[in-house]
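Below, in structure tokens: the form predicted alone, a single chain.
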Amino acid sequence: MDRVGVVGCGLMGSGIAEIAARAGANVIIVEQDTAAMGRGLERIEKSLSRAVAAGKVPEDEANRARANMLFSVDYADLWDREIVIEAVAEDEAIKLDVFRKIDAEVKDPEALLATNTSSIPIIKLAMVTKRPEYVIGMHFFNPVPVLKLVEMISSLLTSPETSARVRAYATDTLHKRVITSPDRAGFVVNALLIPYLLSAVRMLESGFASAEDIDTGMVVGCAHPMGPLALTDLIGLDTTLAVAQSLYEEFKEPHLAPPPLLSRMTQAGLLGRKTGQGFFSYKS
């Protein structure tokens, strides 16, 4: 995979673009406008600079990665890509529109179209393309340059050859650990994680315990690296809400229904780390 496309350069897309570029690929990153491009470039630069300062990435490797990336606002620039990874907002309508555009512009009929969705059924995205057998889920985890896991999700129409190519790319080139999941809402990790996070929000909402005590209990008492509310802030309350809604829509189980507090905070723009305020404050 020498020619990689990434659509979206937010928290996830920037990380995916960075690791693909560090692996030596020519990477074209498509964003919706120049302002979003600038924010994405800033994220990547901060990540590379931190990795160099920490001694995790040599300066020459970081410079090669920078040289390997190009930004664009035109989907037509993806025409020669071997794989395009979508990493836009966790919104089904937006992702469907993006997949239609990618499918229309990528000329190689055997190019892979991957989605970083954390909950939306892969088959829904595949069916708006003319190549559903080449559409697959590649769910990375934040921060992408640090966390080694990728969930690989094949739809009912994804070909075995597509799955094999994606697994080889993720493991051999990106040096990730791959687990596979059926095409069900939430896949493996979020099907386990989201109910836990929702339980913590309900506990806070009911006044049962403070945010600090809930997180301290899980960090100090259960040796979790991060408490559930801080983790929700890291993921983003809007993303957590979207995944919960997707899970509830598919399974209709009460414990998957988003708590009102999560919905209200999302409506208020209190989305966690990316806005500086969620269950905890991140404003300097």
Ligand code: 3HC
Second form
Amino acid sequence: MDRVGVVGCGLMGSGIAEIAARAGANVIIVEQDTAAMGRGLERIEKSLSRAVAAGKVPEDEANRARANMLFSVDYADLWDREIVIEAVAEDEAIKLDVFRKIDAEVKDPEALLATNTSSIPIIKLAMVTKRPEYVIGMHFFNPVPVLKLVEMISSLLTSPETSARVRAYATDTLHKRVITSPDRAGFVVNALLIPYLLSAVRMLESGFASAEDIDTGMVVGCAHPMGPLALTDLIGLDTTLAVAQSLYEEFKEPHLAPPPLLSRMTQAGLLGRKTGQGFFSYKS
Ligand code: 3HC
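Please supply the coordinates for the form predicted in complex with the named molecule, as a counterpart to the form predicted alone shown previously.
To see the whole picture, the full complex is given below, headed by that same chain.
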């Protein structure tokens, strides 16, 4: 894949664009306006500079990646892409609209249309396009340049050739480990992770334990790299809520219902790291 498109340059899209560009592709990143473009560029630059400073990425590779990325607010610029990876907000109406636009602009009928959704059925996105057999889920993990996993989700209509091409791209070019999941809410990882995060929020909400003790328990007692509340802050409370809602809607199990505290904090804009305040404070 020499010509890659990424739609959305938030937490996930910026990481996907970075690794695709570092792998040598020409990457066009579509954002909704120039302010969002600026924030996306800043995120990529921060990540690349940290990687260079830590000796993880050679300076010339980072410079090549910088030169390989082009921002746009126009979906028409995606016309010659071989693969487009959508990574906009976890909102079904927005994603459906974005998929319609991508499908209308990408000219190659065999180009792959991938989504980084963590919870929306792939088939729903596929059905608004003229090429459902080329639509697939490619679910990355945050931070994308650091975490090696990609979940690959075929819908009932995704062709075996599409899965094979995406698997080869993820493993051989992006150097990720691929696991496959059926097209069910949460896929494999979030079906396990989200109930755990919700349990931690309920534990805090009920006064059972403090945020610090909950997180220290899992970091020091179970050697997790971060505790569940800090991880919810990293993922974003809004995204965690959206995934929990999809899981609950699909399976109707009480442990998947989002706790009120998660909803109220999201409504209050206390979304975690990205807003400077979630269960913990990130204001400098
Ligand atoms: N490219 C390559 N390497 C990079 C890099 C980049 N752009 N940026 C940083 N790195 C390297 C660093 O040099 C460091 O390497 P080292 O371990 O050899 O020193 C390593 O990556 C970690 O980077 P940090 O400096 O940020 O170090 P931390 O030690 O503070 O780790 C963390 C932070 C990676 C976030 C770690 O705490 C972690 O893995 N936490 C768990 C995250 C997790 O579970 N994510 C999954 C969320 S679920 C999800 O995303 C799905 C969604 O649908 C909800």
